[in-house]
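What follows is a single chain, given as structure tokens, in the form predicted on its own.
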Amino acid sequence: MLVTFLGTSGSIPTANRNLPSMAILRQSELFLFDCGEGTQRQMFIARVGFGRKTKIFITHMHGDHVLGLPGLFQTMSLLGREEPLEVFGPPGLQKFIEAFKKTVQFGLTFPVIVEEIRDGRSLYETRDYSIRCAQAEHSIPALAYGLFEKERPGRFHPEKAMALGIPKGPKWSQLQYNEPIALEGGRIVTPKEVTDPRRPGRKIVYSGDTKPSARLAKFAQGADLLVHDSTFGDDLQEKASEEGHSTASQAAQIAEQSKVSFLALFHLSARYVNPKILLEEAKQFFTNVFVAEDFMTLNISYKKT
């Protein structure tokens, strides 16, 4: 699972910092958190590509976070994508994109299907994982996002299925996942006498813009990855809690409450030509931080168990 940094900058781009967007890549399947202007010319430098099963998360309505849509769809558009495009977001999103469909005539090759969000639940879910959602603390209506795996089936023995006489085949799949089966006679196998106990799976926490919330940190609980607005440093508190933003180490301190693996600063203030100020608040009270950069790529891997 890939996490790729498209911009990392808050309200304008910089000369190194387009404007917020994350890109998730989970097997064939592509996750986009936020889109800000400029977003698809960050995605063909990162090579991330256009026409995968893809899924949109948008955080609020504030222009830096949603104003990429319009030129995605039409580069999507002139590159011939057919699969249909979700997005996901809070309320105006639909009427936001329906408006510009309208006025810019850029002939949309693709389905797109645009759900409303107005509380935190699971947006989506399939038998490995699910996307979940929880309301942020901004100035407008604004959402957090998680992509939350499911534990991973634990390692199978074979020889201790072939000895319980169970042969190889759909019998074998369903211990695997969890599922019991019955003999001939009627016994009941269960999983554990022939698997491992079941392995975590990833998660990853995009906060969008965000004070900082005992409910985020709830949903961020033991993470991989916390992405988290770090607007400012210490000396704008004030302006941050104003404008509904987070400094670098009240992203810190959510971090350390939620015993996150690793959190990446987030969202920063053009004013910020170098972040190293921001690491050193943060690495006051979490230390497994780093500055996202654009075009940063990690590879989320498993827990060790």
Second form
Protein chains: 2
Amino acid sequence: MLVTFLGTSGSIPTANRNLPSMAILRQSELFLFDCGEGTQRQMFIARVGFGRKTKIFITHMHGDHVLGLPGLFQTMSLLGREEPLEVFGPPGLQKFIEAFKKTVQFGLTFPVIVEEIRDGRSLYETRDYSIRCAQAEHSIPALAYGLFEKERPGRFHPEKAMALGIPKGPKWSQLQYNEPIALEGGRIVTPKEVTDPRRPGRKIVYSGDTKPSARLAKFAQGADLLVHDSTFGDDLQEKASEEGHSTASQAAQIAEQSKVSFLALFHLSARYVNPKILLEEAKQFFTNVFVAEDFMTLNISYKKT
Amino acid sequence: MLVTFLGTSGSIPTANRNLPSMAILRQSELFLFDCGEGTQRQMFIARVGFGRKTKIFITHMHGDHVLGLPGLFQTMSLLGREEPLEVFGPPGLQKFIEAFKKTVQFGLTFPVIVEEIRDGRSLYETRDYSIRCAQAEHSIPALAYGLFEKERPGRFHPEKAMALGIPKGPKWSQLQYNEPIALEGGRIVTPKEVTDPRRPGRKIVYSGDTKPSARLAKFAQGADLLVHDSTFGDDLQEKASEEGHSTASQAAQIAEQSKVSFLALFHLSARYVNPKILLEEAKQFFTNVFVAEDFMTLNISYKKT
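May I ask for the structure of the form predicted together with another copy of the chain now, the form predicted on its own having been displayed?
Every component of the complex follows; first up is the chain already shown.
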């Protein structure tokens, strides 16, 4: 699973940081979190691809988080996309999308399915993962999102199955997918007898714009990667609080409470031309922390069990 | 007068070319022609400035030419702009601006004055220059724009005025600004006796998206710089015609007819990773031609008289 930061600045872009967007590529599926102005160009440069099965998750309706949608739709259309595109976000998203579809001339070649989220819950679920959201604490209604992989089957041991007299075939599958089976003589074999314990899936949480929040600390519990609002340094903690943002230190304290594996400082104010100070402040509270940079790609591997 | 290309691609951005926008800086005044997605970030990088007296001219309502407006307004607001901002463009512009003001949350700190242009004419005129427009030939209603400086007074020769017995003072001014004056004895002195001939102003024409057009060739007559749609090469002349665009060769033929000083090939399709072929095709028809590149800045000086 690859995480690529497409834009890491807050509110205003800089020469090195575009407006917020983060891509997760899981197998052949693309998940985009926020879509600031210029995201489509960042996607070109990062070679993320425009034709994939894609879902977009918008945290809130501030311009710097959504204004890249119209251009992305136009480019996908120019490239002939036909696959439907699903976009999730807070109330107001549908109206925004309708407004630019009506007032800018471009021929959409694919259906856009907008789902406005009115409560925190699982938004989308497959056999392998779910995408969930939680209310963040910002100046306007805002959401955090998480990709939660489900537990994977433990390693199957064919030699143990053979020793129990289970022939290779559908019964092996059943055991692998955690179902007990009956042998011909009536003996029941439980999955535990032939497989290792189930292995945890991976978990990535994207906070969007938010003040430090106990709810989000819980939501991010045990995540492999927490990407958290770190707009300001300690010098501007009051401003952060007033505007519904976090400082890098506060993000680190959330990471520490959540016992995440890694914290990415994200959504940096343009004033921190050198973000080293933010990193140093965060390190006081949490060691495995780094500053997200545009085009940085992380390979999130499974935790060793 | 400085011309800076902020984005030189057509329809889809590339790693090296952002969506269309061109800035003219004349004295302390900024004129922006088109505002593709990402223009605000290009303005940051080019250090064009967000607080100046600014007018924006939109050629047509295709997304790649207007989608940078909302983010630019938001950034100007975050930077505390109070000066009104004037935006000129075709019918539909007002509705587009109203739509995103209603559906995206950002607090505008300055008045936006939108003027929809329904006929080709002089849009704005001062003592020193006018901005004019002309209908282009595209797939939807589209405009070309030109900045036309007025003639400047010819050089004034104080020694000639002295020799004629004209005292230093308001009469010198009158002569410089092309008004005859009367001496005390009744003799009339004409401006010609004490000044060189009036000098031509500078002229820059921006075609926007257009097929080759006799009307625009006339509009651009004698321009110092013509920035012209050059979306395709000769290989795609048919496609260019179908979609309301020009090839580089066609742009060069217009430049030749208009007797402009320089032609910039602009709005290049993303397929021309190396635009050398476009330049070579254009050179068959017009010598003083170059490919516009993002962040290229030209100093347009007065023609020698």
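Just so it is clear, the structure is predicted and the values come from calculations on it, not from any experiment. Whichever C-alpha set is largest while still superposing within 1.5 Å between the two forms counts as the rigid core. Numbering follows the first chain given and starts at 1.
Here Pro180 counts as shifted, since its C-alpha moves by at least 2 Å between the two forms after the core is aligned.
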